[in-house]
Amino acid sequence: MNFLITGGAGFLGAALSNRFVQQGHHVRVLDDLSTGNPDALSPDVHFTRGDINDRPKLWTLLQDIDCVYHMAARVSVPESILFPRDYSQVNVCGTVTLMEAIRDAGTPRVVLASSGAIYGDQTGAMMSESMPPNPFSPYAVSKLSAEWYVRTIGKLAGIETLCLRIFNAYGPGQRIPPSHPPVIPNLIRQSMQNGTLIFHGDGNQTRDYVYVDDVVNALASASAVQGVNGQVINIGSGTETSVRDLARLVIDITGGDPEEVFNPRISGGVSRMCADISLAQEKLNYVPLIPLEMGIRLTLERDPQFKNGD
């Protein structure tokens, strides 16, 4: 098959791109490199640097494409609170621009990498697709808007669509920016360096951490599966873990001795979050294979940024 992956040089996008070329598929990647790394891509991937709102470039890249994976997005919840307009421009307007180009190019299928953040605070921890969204941040609002644009334009244009709500993905290759770093790689780095672990709130808020290979398995299966047009499906581990318990696990694995600081003045976000993955199991034959402890150990073994204690 021929694939176009927007944001394909990012953490999940690069892993998916490399998986497809390993399977013998043809992959084109569009990425503006605001956070992506082209060095993470296989030489067999056809890489183009460009903006998701560049409609002529999109139309050119879409020729003879069988399926588009739309993964280009800004993804930091705290950053979205500071810069909501930027998040709307990329995550919402970029999605609309892409869907217009897909419609005009006649591409038959698009898979959107959405987010479990859409659910916000709910009663209980398990988030099922039937729950009404309750977005907690501009980032979550932008991803919910993207879902509706993909599904609506897809329905009007006869394009098969599937939105995968990915929960807290982690694993080798996840960058650690200076501000608002992802939880797991930041905990690993701080623990290895005997640094400081800062907990927002009381640290008892829970999340569903899912290893990158499991996410890629789900994404890859979405390219040709039947009977899912217009659907939204959760992708997670199905296991709820508090930030405190996660930190203890990382410390045990790394053998570090970091200082722990609690900042009750800053919200830790929604109190509980865990993916109900029964629909993914039914529709995508999805089975998460990597439990959290194994995933952290694999991240340490496979990610070069942790090889020398960096």
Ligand SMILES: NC(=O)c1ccc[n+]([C@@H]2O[C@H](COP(=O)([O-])OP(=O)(O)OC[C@H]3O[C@@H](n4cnc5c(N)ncnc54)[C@H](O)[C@@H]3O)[C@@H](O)[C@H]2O)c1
Given for the second form:
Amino acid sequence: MNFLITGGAGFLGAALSNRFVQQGHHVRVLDDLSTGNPDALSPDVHFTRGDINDRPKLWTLLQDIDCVYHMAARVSVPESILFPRDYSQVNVCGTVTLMEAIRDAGTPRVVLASSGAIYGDQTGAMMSESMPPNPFSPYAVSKLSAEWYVRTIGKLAGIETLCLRIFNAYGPGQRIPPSHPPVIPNLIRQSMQNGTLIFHGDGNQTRDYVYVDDVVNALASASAVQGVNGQVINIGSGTETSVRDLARLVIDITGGDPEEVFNPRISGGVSRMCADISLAQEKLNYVPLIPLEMGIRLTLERDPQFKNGD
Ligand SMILES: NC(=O)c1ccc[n+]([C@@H]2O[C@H](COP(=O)([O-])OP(=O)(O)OC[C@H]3O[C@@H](n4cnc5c(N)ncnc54)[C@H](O)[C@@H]3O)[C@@H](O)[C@H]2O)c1
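Hand over the structure of the form predicted in complex with the ligand; the form predicted alone is what we had up.
First the chain shown before, then all remaining chains and molecules of the complex.
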């Protein structure tokens, strides 16, 4: 098959692109490299640097594509609170631009990398697709809005759509930016360097951490599966882990001795999050294969940024 993967030089996009070319598919990537790394891509991937709002580039890249994976986005919750307009421009406007181009090019299918963040605080931890969204941040609002644009334009134009609400993905290849780093690679680095683990709130907030290979399995199966048009499906591990317990696990595995600092004045965000993955099991035959401890060990083994203890 021929795929276009927007944001394909990013953490999840590169893993998906490389999986597809390994399987003999043709992959084009569009990425502006604002956070992505083209060196993470197999030489067999056709890489184009460009912005998701660049319509002529999209029209060219969409020729003869069977399925688009829309993964280009700004992805930091705290950053979105500071710069909501930028998040709307890329995550919402960029999605509308892409959907118009997909409609005009006649591309039959699009899969959106959406987010479990759209649920926000709910009464329990388990989040199922039937729950009304309760977004907590501009990032979450932008992903929810992207879902609705994808589904609505898809329905109007006869494009098959599927939105996968991914929970907290982690694994080799995840960047550690200087500000607002993702929790798992940051904990690993701080623990290995005997640095400082800073907990927002009391550290009892829970998340559903899902290993990158499991996410890629789910994404890959979305290109050809039937009977899912217009649907929204959760992708997580189905297991809830508090940030404190996660930190303990990382410290045990790395053998580090970091200092732990609690900052109750900064909100820990949504208090509990765990994906109900029964719909993914039913529709995509999705079964997460890598439990958290194994995933952290694999990350340490496979990610070059942790090889030398840095
Ligand atoms: N990693 C997770 O835990 C997670 C969870 C839920 C949803 N998602 C979604 O999955 C997708 C991929 O996330 P990721 O973790 O790989 O993040 P990432 O930042 O590594 O990847 C995003 C990619 O999009 C590119 N990009 C950003 N703005 C762009 C623009 N204007 N034009 C073209 N490219 C642009 C970046 O350069 C980057 O390569 C995103 O849509 C994100 O919202 C990720």
